[in-house]
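Here we start with a single chain on its own, the form predicted alone, put down as structure tokens.
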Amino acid sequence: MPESPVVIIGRSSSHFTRVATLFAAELGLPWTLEVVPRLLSHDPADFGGHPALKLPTLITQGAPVYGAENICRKLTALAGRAGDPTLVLPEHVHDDTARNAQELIWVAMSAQVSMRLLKPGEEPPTPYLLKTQAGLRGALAWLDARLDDTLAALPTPRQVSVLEVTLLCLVDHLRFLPTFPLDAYPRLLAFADAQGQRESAQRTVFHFDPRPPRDPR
């Protein structure tokens, strides 16, 4: 365990950030969130030095770690549980359906971010926005139809998997910042309801951080 809490730079309203904080909570690691002050900033310092101006970033006593998936790997090491088979990282999944599911979850998370930035309520919608919407709906439909097979393909026994954490964060974020009705995806909604009862999920519920002065968000 680290001598001091790790610092995760991101936002409490970000599903990519929540993947990292939820994973840290699941591992029992001390962590603190440093809020990115300006999402539209061009200064990497606002993103913990991330050169691509993305979040989250993990700051420890070593080099910064960029991206939710890499942060999950680093957290397992910080918790002294590298190689623990009950912590299922993407490289531990060998079933093609589950691998495809993980890819579609990442794609869907990015698509929702794009749609928020593209302001879908504006008219007329651009061809890029229409394609992004169609892709997000397609990913959700695929995930909903294959949820049981996907979960059955994950290694057991397990405490937690990156796939389940990211899927929970995706569905919860679509409810937190509604993009379109989710009634067509009942399996995903039931999954999120069940996973949301975990203590780690309860500790990382989406919310808006206080805005700093002149935040352009």
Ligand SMILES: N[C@@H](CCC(=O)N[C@@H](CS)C(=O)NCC(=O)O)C(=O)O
Second form
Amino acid sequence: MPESPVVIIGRSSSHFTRVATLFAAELGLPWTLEVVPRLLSHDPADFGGHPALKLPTLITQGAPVYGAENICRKLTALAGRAGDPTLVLPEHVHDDTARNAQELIWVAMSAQVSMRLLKPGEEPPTPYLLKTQAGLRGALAWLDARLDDTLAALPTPRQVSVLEVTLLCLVDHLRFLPTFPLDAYPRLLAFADAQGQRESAQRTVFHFDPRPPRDPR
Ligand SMILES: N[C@@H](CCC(=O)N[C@@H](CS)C(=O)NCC(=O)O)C(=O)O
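Structure of the form predicted in complex with the named molecule (previous: the form predicted alone):
And the full complex, kicking off with our chain again.
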């Protein structure tokens, strides 16, 4: 275990950030969140040095790790549990349905970011954004229809999987910052309700961090 808390640069309202903090909570790793002050900043320093201006970034031993999936992988190592088969990372999933599900979850998470970065005043949305929303709905429908098969294909026994954590964060974020009704995805909603009971989920509930008053995002 690291002697001091790991530093995660992100936001408590960000679903990619929550993947990292929830995984840290699952592993019992103390973390501190450094809040990205301006989401539309062009300064990598605002994102922990992330050259592509994205969050989250993990800083450990002075070095950055970019992206939620990489951070989960690094956290398992920091917790002294690299190779523990009960911590299911994407490389431990060998079933095509579950692999496709993981891909669609990442795509849907990015689509949700695009939808949320549209200012209300910028509507009507561009054709590309409309396509993004259609793709998000398509991904959710696919995931809802195949949820049981997907979960059944994950390795067991397991404490936690990146797939389940990302799916919880995706669905919960769509409820936290709604872009359209979710009634068409009852299995995903039930899954998020159940996963949301985990202590790690309760400790990382979405909320807005204090931020400069002139930044509406
Ligand atoms: N591949 C990255 C994606 C991260 C991402 O898109 N994060 C969002 C926040 S939830 C972001 O940085 N949005 C700001 C932007 O896209 O400009 C990961 O897995 O962490």
